[in-house]
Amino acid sequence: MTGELFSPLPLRSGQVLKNRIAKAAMEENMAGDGQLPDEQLFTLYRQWAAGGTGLLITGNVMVHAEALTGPAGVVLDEHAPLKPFAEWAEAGKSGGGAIWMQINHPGRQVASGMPGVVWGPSDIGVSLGKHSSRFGRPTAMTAQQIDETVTRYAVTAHRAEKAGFDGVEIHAAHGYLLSQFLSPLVNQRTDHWGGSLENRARMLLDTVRAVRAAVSPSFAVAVKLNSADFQRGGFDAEDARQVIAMLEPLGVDLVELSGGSYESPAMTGRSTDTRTQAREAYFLDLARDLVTTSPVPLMLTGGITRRATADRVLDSGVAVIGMGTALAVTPDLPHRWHGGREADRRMRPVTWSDKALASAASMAQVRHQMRRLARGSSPRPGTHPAIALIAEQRKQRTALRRYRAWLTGPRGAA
C-alpha cells in the first residue's frame, strides 16, 4: 500500500492528478470588495499549494449574486472581474497541484437576514427545532427559475476555466439547492422536477450537462454527493448508487461523497446515525458499499487526519481522500505524511448538546484557523469553540452590511 497515497491519478478528461491527497471544500466565507477574492485568500491557498496536496477544491463559489450560503460568499457570475479569479487560481497551482472550483447555489439555505432570494424545490423551510428561524422561508421554484439556474452553473464553470481554474466541482451535497431537489423530504414537487427519483435528479443531471458543453473537453467536472442526508425517508445510500451511474454517462470525472445537512449535520461528525463511524473517516462503511458498483472514481471526505485512516479509506477501493479541518490546522500535513511524520495537534473537541449549535460552533472553529492562515498567522486549534464563533458572528454582521450595500448598488459598473 506504500506509496499509493502518493501516486498519480489519471482522470477521464485527460487531467492527472499528482497524488490521491484532495483539500475538500471549506466554505471560507472571506470575500474581499465586490464579493471577489483577494489577498487573504490568495495567501491562503498558497499555504495549501505549498503543503504537498495533489488537488485543492475551493469553498464554495456562488453562481447567483442574489442566493448566498454567507454575507460573505465569493460570487462568480456574468459581471464578475475575471483578475481576482486568475490570481486565486495560480496561487492554488502554485505548489504543482490542480485547483477546481467549487460552485453552489444554496436553495433554501439562507440565513433570515440575508437579502436576495430563498428558493427551494418547494416551500419546505429547514428544521432545526428551537433554531428554525435562523433560515428564511422558501418558495417553491418556477420552470424558468429552475432553466436559467441551471444556466448559471454553466456560466459559472465557463468562467471559471476562462480564469485558469483546472476543473468545477458541483456541489449537490449537504442540503444546498441540488441536494434539496434530490430529497423526497424536502423535494415535493408533482411536476417532472420530482416524485421519482429520476426526475428529482433532472436538475442535477441538466446542470451536469450544461457545465459540460460549456467547458472544454480537458477541464475536469466533478459532484459533490451525500452519500446519505441521515434523515429518515430521505435521500440513501441507494439513491447515491443509481444517481452516481446517471452521472457517469455525462462526463463526470470524480464524485465526492459525503453526507448530512444543517438538519443532520454528518459532515461535521454530528449525526445521530449508527453508520457514521465515530471521529475518523464518517462515512467509510457507505463508501466501501458504493465504490464496489460505482463506474466513476470516488473521493471520501469526513474525518480523516490520520496517514493510517487515508491509506485504509484507499484500501477500500475509493481513489483520492479528501480533508478539510485536518488541513486548517495543519496545511504542510501531505508533506508531513510523505516524510513519515503526523499532525501534532488537533482542533478542540465541540462537545456541546446542542447539535446545530455545536456545528455552527465547529465550522467558526475552523474559519478562524482559515484566518489565521490567510493573516500568514499559525493555526490555533486550541481556540475555544464559543470564542471563535462569537468573533465569527461579528465578522458576518460587518460582511452583511457590505453585502447589501454591494447587491443594491450599480452592479453592472463592474
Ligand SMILES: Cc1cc2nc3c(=O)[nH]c(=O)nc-3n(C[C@H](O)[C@H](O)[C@H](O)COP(=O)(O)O)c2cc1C
Given for the second form:
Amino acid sequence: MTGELFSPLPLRSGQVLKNRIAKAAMEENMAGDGQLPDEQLFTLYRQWAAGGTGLLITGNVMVHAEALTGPAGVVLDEHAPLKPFAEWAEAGKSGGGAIWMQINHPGRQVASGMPGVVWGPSDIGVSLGKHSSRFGRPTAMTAQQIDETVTRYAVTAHRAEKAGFDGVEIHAAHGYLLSQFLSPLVNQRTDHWGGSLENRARMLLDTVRAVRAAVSPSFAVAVKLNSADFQRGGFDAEDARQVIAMLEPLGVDLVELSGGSYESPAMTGRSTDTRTQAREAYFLDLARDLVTTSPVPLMLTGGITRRATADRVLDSGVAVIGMGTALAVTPDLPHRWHGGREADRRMRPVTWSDKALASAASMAQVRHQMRRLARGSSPRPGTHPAIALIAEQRKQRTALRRYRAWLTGPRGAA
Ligand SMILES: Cc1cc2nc3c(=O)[nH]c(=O)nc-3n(C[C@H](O)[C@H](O)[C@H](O)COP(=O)(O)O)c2cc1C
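Alright, leaving the form predicted on its own aside, put up the form predicted together with the named molecule.
What follows is the entire complex, opening with the chain shown before.
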C-alpha cells in the first residue's frame, strides 16, 4: 500500500484521491445563521482547495441539533436546507480534489452551559482535574436514544451525498460519543453495548452499516479512530487493531488514526506521555504496528509539518497523511512540497504546563489562522496563544446566545 506522496490512491468505493495529502478535520467554529455554513467557510475551503490537497475533510458537522461540541458548530440534520452545504462542497472541490464531511456526536464532551442534551454510554463525566466543570454531566443513553442516534448519522451522511460531498468520515476518536462507547473507562454498561470489545464497538459498527446503507456504493465512508486513548486501562492499540478488522467487511474506504481526548490531549501532542510533544508524527510508532495487519488503508494525522516526515509516514505503509495545523498556517503546502519547498511559517508551540489549557490555547491559535483565511487574509502564526484564547472565548459567548435562540425558536423555515 506504500505510495509516493503525489501518487493517486484508488479507494474501495471506486473513488480515486489525487494524492496522499489530506487536510484533517478541524472544527472551524464558524457556523453562520441557523448553524449553517456560509461565505466564511466557502472562502476558507476555496483556499485549501487551491493549495493542492487531495482530500479535504471538513471540521466535524453535528448530526444532532441538540448536542453540539460548541455553539458555533455546523448542523446537518433532517431539517437543514441543503443549498449552503452544496456551496460548501463546491468550494471544497474547486481545486480538483475530493471533500468529505466529518460527522460527529459529542456525547459527554459538551461544554457546561450549553443548551440541549449531554449523553454518554454511562453517567461518567469528563475528568479534567480543576477544569472538570468545563463539561456537563452526562446521562446514560437509553437503547432508543442509541438507535435514534445511529439513524441520525445515516441521515446526515445521506444528505451530505445529496449536497455533493464525496464522502463522510465518522468521528470515533478524541473522546466523542463513538469513542466513549469504545472506551472501557467511559463505557461501564452491562447490556450489549458494554463489556467486551465487540459490545463496545457495536454502536460504531451499527453506525457504519447504517451510513453505508444510506449512501451510494461510490460514496466514500471513512472512520477516524484513536490508535490509543493514552489512558491507563483505556482503549489501546490492540483494541484499535481489532476494531479496524471489524470495520473491513462493512465497506470502509479508509481509517484515519489519531489519539487522545480532552482527558489526555494526545491529538495536539500533549498526551500524558510528555515524550510525544518532542516529536513529529505523534502516532507513527503505533501506526507502524497497525499497518502490518490492517486490511483497510490507513491515514495518519498528528504533528506532520515537513515533507521528510510525510515521506517517512508513507514509507511505513500508511496510505494517506493528514495535516491540520500545518495547512491552517500554509494552505498551499502540498503545492510547495511538489515544487521542492517547505513552509516558511510555523505555529508557535504553546509550552504552558497546564496540559488542558495548553491544548485549548493551541486549538484557539489554529482557529485564529482559519478565521484569517476565511476573511481572505494571510495566516499570522505568531499570534500569542493567550490572545487567541481570549478572542475565541468572546466569540463563543456570542455564538452561544445565537445558538440558544435558534434551538428554542421555530425551525419551521428550514
Ligand atoms: C482547531 C482544531 C480543531 C479540530 N477539530 C477537529 C474535528 O472537528 N475533528 C477531528 O477529528 N479532529 C479535530 N482536530 C484534530 C485534528 O484533526 C488533528 O488530529 C490534530 O490537530 C493533530 O494534527 P496536526 O498536528 O496536523 O494539527 C482539531 C484540531 C484543531 C487544531
